[in-house]
Each structure stands twice: as structure tokens, then as C-alpha cells.
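This document starts with one chain, in the form predicted on its own, laid out as C-alpha cells.
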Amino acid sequence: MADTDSIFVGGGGEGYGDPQDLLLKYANRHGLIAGATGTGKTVTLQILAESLSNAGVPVFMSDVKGDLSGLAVAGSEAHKLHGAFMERAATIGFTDFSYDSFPVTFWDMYGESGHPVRTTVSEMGPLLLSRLLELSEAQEGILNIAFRVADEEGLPLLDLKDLQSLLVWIGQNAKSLALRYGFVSSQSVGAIQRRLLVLENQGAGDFFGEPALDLDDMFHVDADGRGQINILAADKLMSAPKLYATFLLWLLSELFETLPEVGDPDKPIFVFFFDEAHLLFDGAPKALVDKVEQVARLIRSKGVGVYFITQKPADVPEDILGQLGNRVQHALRAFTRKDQKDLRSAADTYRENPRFDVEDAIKEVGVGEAVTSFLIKKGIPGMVERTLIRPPSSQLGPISSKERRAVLATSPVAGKYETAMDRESAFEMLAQRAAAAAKAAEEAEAKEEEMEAREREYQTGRRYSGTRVKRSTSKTTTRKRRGDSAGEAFAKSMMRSIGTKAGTAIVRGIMGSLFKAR
């Protein structure tokens, strides 16, 4: 581990600032990393990571394209940018550069380029599910009173199936709950279980449930004192965008209400890279940013640091972007009228360097390059500077699968998530609640049938014992006491009878012989 007060992120050489460093004690200030694409973003997420597990702090990224996977792997002379790496380390006066590898854990939802990462329905809760299954004001109105059920009858909402049953109770029990939560309509409850579905086929089935995932083992320092770099297998998940970007709310979440008040500690006890932060932002409702917006803002008196990475600052929303103190901003295109009032903005939340003017700068800076401004003394922002990126000391790219493989094998968390676990809770419970009134309701019929039974052998029995049977002058009466008219009585054995497979085969053979008939 190194023994550092801050991490050096970049310098100058001709025409550019001094040395750029983003201070430890102000790292969880959170911060942004934005430009186009191809313009460098991913070295700069790669060589913050390392720095950050050098100096004993724990953090967590997605890997969208798969390029972050080579922090696992310690770089090459062989590699065809190394001349370009060493000269970058020279120019920018970076004399420790050397190639090395860190301690990485990879996690995939799906379980195939890593560990299987899993929640419950309950740990997701409504306000985010509702979110990811976009649901309109009175959907998520019925999926809150779904959770409400749940915490009164003690059914836990672990994975879809048992959030599918609980509905399908609600929707058969819609009117006994409307006199205490109000209306429940029949096709709200349909369309929340369509949308269940559609994310079950994207493969958020395999998300839901346990083992879930322990935050403390997202928290690992090896042996050397580094700490463990946490990659989320993306590439596959980002063709459930919705459900990338709810799962990383989760996650954050999770920390800010499960992680204790720590004040301002010399150094963040965890980082965490939001990648492609715009699809958060797209279309979310106010409360969903207002959560993120009060995350983001008391997240940091936990000793987490938060840092969204994206295309265009305005891609996330001001009041957030104001609590963004450390930023690199790599090279902006404006091509339209809104790509340049975006870089007019971009600039405009920098503190002024006279040296240069911002805005042609970060139009200006190449594939490597950035403007950056980190906080100083007293959390002030520094002073804008254009900044050459050092080299990362790990693999540049992805690693092969047999890389990953041999990292998996000696995962400090290999073998506990690996197999599913499918305990008792709502859908069993459901089920046995179901099993458990039809047999009453069976039990039910029998002793009923039995006492008429019992009512028609006692009226026989009186009509042929040769003793004088008083009548009534009223036939209403006679029937009543007689019971049903044999017409009626057939009627009923019938339809008792169609709960069963051989009275169902009845009912359709009588039903065919009198259409025949006709």
C-alpha cells in the first residue's frame, strides 16, 4: 500500500499546467469524468482505481465494454503503446511509473464473467422497482400496497415468483383490500405482471433472490494492503439499460443506509464509479433524482465517494453536478447548437486559469488529454488546468477468459454465491395458504353433502314408515322443508361435480348429447 496523501492523476510538459493530484481527504467529495467517446475516459477511471486501491481504499466500477477487466493483469513491455507510456511518464515527470497488477473481484448479474451478484425483492423495495419496471403513478400505487401485504402477513418478497403470487392474492382479494388502501384495478395489477415478465426475459430473474449479495465482501484489502478494485461484468447487461442503471442505484443505496457516519475521514473507506450516469437521469421521475440528489449529498459523511461517468456534464442534473468537487473533463465535440451550449456549460463550472480560455480547451485537449480541477485546501476548487493523463500501470484492454477464470479461482468470495438458494417465502407460503382453504372448502362441501344426504334419507324414511306426515297448506313452505326440486338438486351435484376431471367429462358429454339433439 502506498503511503501517499494524494493521488497524482496527471502533469504538464509544454504549454500544459502543473502536476494535477486529487487530494485523499477530499476524494469523497465525489467527482466526474466526462468527454466523447474514444477521448480517454476509461484510462482515466483505470489509473484512479489503481491509485485509489494503492493507497488501501476499496472500489467499485462497471466494465461496459470490457476494457476494465486488465486491471487484474499487470501491463507489458511487449504492449504496442508502451514506447507512447513511457514517454507520456516522462514528459509529465512520473518517475514511479511501472507496470503492476491489483487485486480485482469481478461480479456478474447474469453469473457467467463473475461472481453471480443478487438482491431480494424486498432490498430493492418500490420506490426503484417501480422505476425499473417504468410503471405509471397508480401501478407503483398497487405495487406499495404489494409491499405493505407482505410486511403485515409475513411473506417474504424474495425473487419475481414470489412478488407474482402476492399480486395474483391481491388481484383475488381486490375488494376486502380497497376498504383499507383503496381501489385496486384488476388491469393495473395485469400490467404490473406483464412488465414482471419482460424483465424476467431480459434475466433479472437470475438478480432476484439469494444468497444475496453481502456488502462487506465488496470490501476486501489483501495482504499488501490494497484495496480490492470490485468489476461488474456490464457488456451484456447493457441491453437492459433500465435494469443497469437500477441495479447501480441499488447498490448505492445499500451503502448509504447500511454503512455508519464516519465525519471526514484522511481518506474515502470506498469509491464508486457510476459509468454511463446518463441512463440514471433519462426519464427518471423528480422523486427518483430527488433520492439520488440526497444520496449523493450525505453519501460522503460516510466515507464514500461517488464519481459519475459520462458523455456531457448536463447529462446530469444540476443540483447534483454542483456536489461534483474533483473533475476530468476530456475532450467535448460541438457540432449542433445543443452540443455547444452543453460546452459553454461545461465550462462555465470551472474556476478560471487566465492562461487559457476553457472552452476552446476542452475542445482542443486529444485522446489522453483533459481539463481537470480538483479540490484544494479547505475544499475549495482548484484552478482549471490542462492536463496530460498519466499511463495506467495495469493491462491496457481486456484480459483473456482464462484470466478471468484463474482470478475467479482465487476470489476471496469463490464458491459462496455460486449456488442459488430457494428457502420458504411468499410463493411456497401462498401456495400452502391456497392448498390449506381448498381443503377446508372440500371438507366443506362433504359434510354438507352428507347432511343432505342424512335430510333425504330421514324425509324418506317418515313418507314410508306408514305414519301420518302433517302437510302444510303452503307449497313454499313444503319446498322449503323438503329441500331443493330434484331438477335443482341434479343441478347442484353437478356443478359440484365440476371440480373434479370426471365430473368435467360428465358435464361436457351431457352438454354434447343435447346439442346433438337439437
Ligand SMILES: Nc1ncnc2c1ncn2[C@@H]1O[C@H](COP(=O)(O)OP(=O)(O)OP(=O)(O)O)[C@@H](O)[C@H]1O
Given for the second form:
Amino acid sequence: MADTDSIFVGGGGEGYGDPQDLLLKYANRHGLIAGATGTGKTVTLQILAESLSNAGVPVFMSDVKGDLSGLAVAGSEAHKLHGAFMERAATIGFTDFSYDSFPVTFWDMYGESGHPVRTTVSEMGPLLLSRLLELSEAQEGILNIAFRVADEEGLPLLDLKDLQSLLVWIGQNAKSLALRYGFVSSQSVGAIQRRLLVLENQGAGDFFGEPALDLDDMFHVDADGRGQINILAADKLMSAPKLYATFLLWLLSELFETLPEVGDPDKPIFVFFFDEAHLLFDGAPKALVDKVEQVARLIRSKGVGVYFITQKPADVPEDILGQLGNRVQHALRAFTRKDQKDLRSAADTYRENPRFDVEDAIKEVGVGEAVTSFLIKKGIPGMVERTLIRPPSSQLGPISSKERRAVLATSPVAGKYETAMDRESAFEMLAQRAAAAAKAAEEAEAKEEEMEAREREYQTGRRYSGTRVKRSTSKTTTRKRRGDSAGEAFAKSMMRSIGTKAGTAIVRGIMGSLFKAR
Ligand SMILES: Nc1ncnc2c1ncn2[C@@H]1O[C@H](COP(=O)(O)OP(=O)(O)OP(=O)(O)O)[C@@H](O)[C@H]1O
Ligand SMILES: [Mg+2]
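Given the form predicted on its own above, I would also like to look at the protein as it appears in the form predicted together with the named molecule.
Below is the whole assembly, all chains and molecules, this chain first.
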């Protein structure tokens, strides 16, 4: 591990200002990487990941186009850009530039290009799930009831099947549940069930279940003291943008709920890169944006840096943008008036440099070049500079599937998540309870029939023989009301137990995922 307190990001040649460094102790003050397509955002992400890893900081990022997988292998002199890289390194005074590979763990929600990454429905919680399912307020209310019932009743919600069966049950017992929770509209229940089907069709069924991701597996530091680079394969996932955005939010919220307070560490504990960040905020309800803002603000003191990557800074809500201290702004084009306005507001957020006009610079910078500003002494924003971003040490562009397989086979978590587990949970438990209730009802019915038969026998005996027939002493005289379905019987027993279990509800954090102290 390089013993360093900063990361070299890039510099300039003639006419440029000072070399630009990201100070590790301010790397948890969040950041922004912005720019039009093809301007160099991914390479910037790549070099930041490399340097953070070298400094012993594990990171997480999603790989939207597959090109970040190159981090796992060293760059090569045979690469077509080798000459350009060397030239650039010389221009910016990057004298110890060399090729290197990095410790990478590939993750994939679909389990194809990486280790499967899963969570349980219960861990995700009702807030994020409602967002994922795009539920209306009324439907979200029902989902909250479902989670309450599951929490209080000890019905584990692990996979989508569990939630489906709980919803079926809630639909069947809407009347009795209304006594405690208020009106439960069967239409809303139906709507949620349909949304769940859509989600399943997007392949999200694989994401919900066990073994669920153990966050510790993302914090790996290798024998050389280098932080693990966790890369989520997101190419396929991008076709389900809501699932993508919700997954990243969930991960962020897990980090937040799990990590302890550390104040201001010398270097971040973890850095989280949020690529295609506009997907997170597009159409997001204000309440959710507020929560993201709150988590971003609070997660700093847990030593986590969050970096948003998007085309234009205006994609990120202002309250959050204001928290992003470290900025790499690649070129923005300004064709329309709206573009010009966005450009102006992007330029306005920098500490001016008398040597150039920020707005012009953002329009002019070339590929792999950026307008940058990093926090300096005392955490104040450094003066904006034009910066040639340093070339990557790892391979530019994707690795082959053979190389990927080799990385997966030797990963520290190889084999841990590959086989899905289907533990007994709400689905099985509800089925069992329904069966038990049905059996109990059947038995009661049989007993009742037996009683009636005896009664008839007794009456007949009295009428014809005049001898007394011994009455049954069985106490099964409490007749079960006819029409009391198994479900209703269960609902009643459940309402009783809810009453006695108050206070055992699971504690949920800001974004509704489970609160877990480490
Ligand atoms: N720091 C750099 N050093 C050398 N070359 C670079 C650098 N950054 C970018 N380039 C060149 O520019 C190309 C495009 O960069 P990159 O893929 O990072 O763009 P992008 O902004 O991520 O684009 P998109 O929005 O399409 O994903 C790279 O393939 C590389 O050839
Ligand atoms: Mg890119």
C-alpha cells in the first residue's frame, strides 16, 4: 500500500495550473464526475478506483457498459493508446506511471458476469420497495401493513414468493385486518401483486433471497494492503433502470446502517461511486430525495465517500450537489438554451480562477481533460483548474470472458453466493398455518358431527327403548361458527398475538432498510 495522503488525479502542461490531487482525508466529502458522453468519465472513474485501491480503500462501482472490467488486468504496451498514455504521463509530470492490475470482485444481480448479489425483501424494506414498484400512496400504505404484519408475526420475508403469499393472505383477511390497521383495499393489494409480477419478469426474482450479501465481503483488503474494487455488472441491469437505482440506494443505505461512526478518518473507509446518477433522481418523490440527501450528509462521518457520475450536474438535486466537494467536470456541450443555462449553473459552483473563464473551459476541454476542483486545506474548495486526467494503469476497455472467469474463480468470495438457498419463510409458514387451520376446522367439524350423531342416538334411544343412553361427556360444545374460513381463524389468532407482541417490531433506518449495529 502506497503511504500517501493524497491521490494524483492529473495536471497540465504549459499554461496549465497546479497538479490536482484528491486529499484522502477529504475523500469522504463526496464528489461529482460529470460530462457529456465520450468525454472521459469512465476513465476518470477507473483512475480514481485504482488510486483508492492503492491507498487501501475498498470501493464499489457499477459497470454500465462493461468497460470498467479492465481494472482487473494491467494495461499493456501493445494497447493502441500506449503511446498516447506515455505522452500524457510525461506532459503532466506523472513520472512513476506504470501498468498494473487491481484486486477486483465482480458482482452481478443476475449471477452471470459476477458473484450473485442478493438481499431479502425484509432487508430492503417498504420504502425502497415501494419506490421500486412505483406504488401509489395508498398501495404503499398496504405494503407498510404487510411489513408490519410480517415483522410482528415473525414471518420472514425473504424472496418475492414470500411477499406474494403474504399479500394473498392480506387480501383474504382484509376485513379482520381493517380492525387494527384501517381499510385494506383489495384493489390496492391486487395492484401490488401485479407490480410484483412485472418485477419478477425483469429478473428481480434472483435478487431477492438468500444467501444475502454480507457487506464485509466488499471491504476486503488484499495481502499487499490494496482495497478491493467491487464492480457490479450493470449492462443488463440498465434495461430495468428502477431496479438499478433502487439496488444502489439499498446498498448505500446498508452501508449507512451498518458502519459505525468514525468522525474524520485519515482516509475513507469506503468509496461508493453512483454511476448514471440521474436514474436515481428522475421522477423520485421529494421524500426520497430528502432521505438520500440526509444519508449523504450523515454517511460522511462513517468514513464513506459518495461520488455521483452523471452527464450534467443539474441531474443531481441542488441540496445534494452542494455537498459534493470534489469535482471533475468533463466537457459539456451547449446546444440549446437549456444546455446553456445548465452550463452556466455548473460553472457558477466553482471557485474562480483568474486565468480562465470556467464556462468557456467546460465547453472547450478535450477528451480526458476536465475542469476540476478538490477540497484543499481546512476543507475549502480549491481554485478551479483545467486538468489533463492521468492515464489508467489497468487496461482501458473490457476484459475477455475467459479473463473474467479466472478473476471470479480466484475471488475471496468464490463459491459463497453461487447457490441460492430457500429457507423456511413466510411462503412456507403461511401455507403450513393455513393447512393447520384447515385441519383444525375439519376436526372441529368432524367432532361436531359426532356430537350431533350421539345426540340423535340418545334422543332415538329415549324415544323407543325408554332406557337412558349415557350422554357424551366431551366438552366440545363450543361450536365453531360455520363459514369461519381457515384464513379467518388464523387472522383472529394472529390479531391476538399481535396484541401481545407489541414492541418487538424490527427497527428500520432512514431509508427503511434494517438497522444493524456492527
Ligand atoms: N484520462 C485519459 N487518458 C487518456 N485517454 C483518455 C482519458 N480519458 C478518456 N480517454 C479517451 O477517451 C475515450 C472515452 O472516454 P470514456 O469512455 O471515459 O468516456 P465517457 O465519458 O465514459 O463516455 P460515455 O458517456 O460514452 O460512457 C477513452 O476510450 C480514451 O480513449
Ligand atoms: Mg462511460
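Superpose the two forms; the largest set of C-alphas matching within 1.5 Å is the rigid core. Positions refer to the first chain, counted from 1. Keep in mind that what you see is a predicted model, and the values were worked out from it rather than measured.
In the core-superposed comparison between the two forms, residue 454 has its Cα shifted by at least 2 Å.
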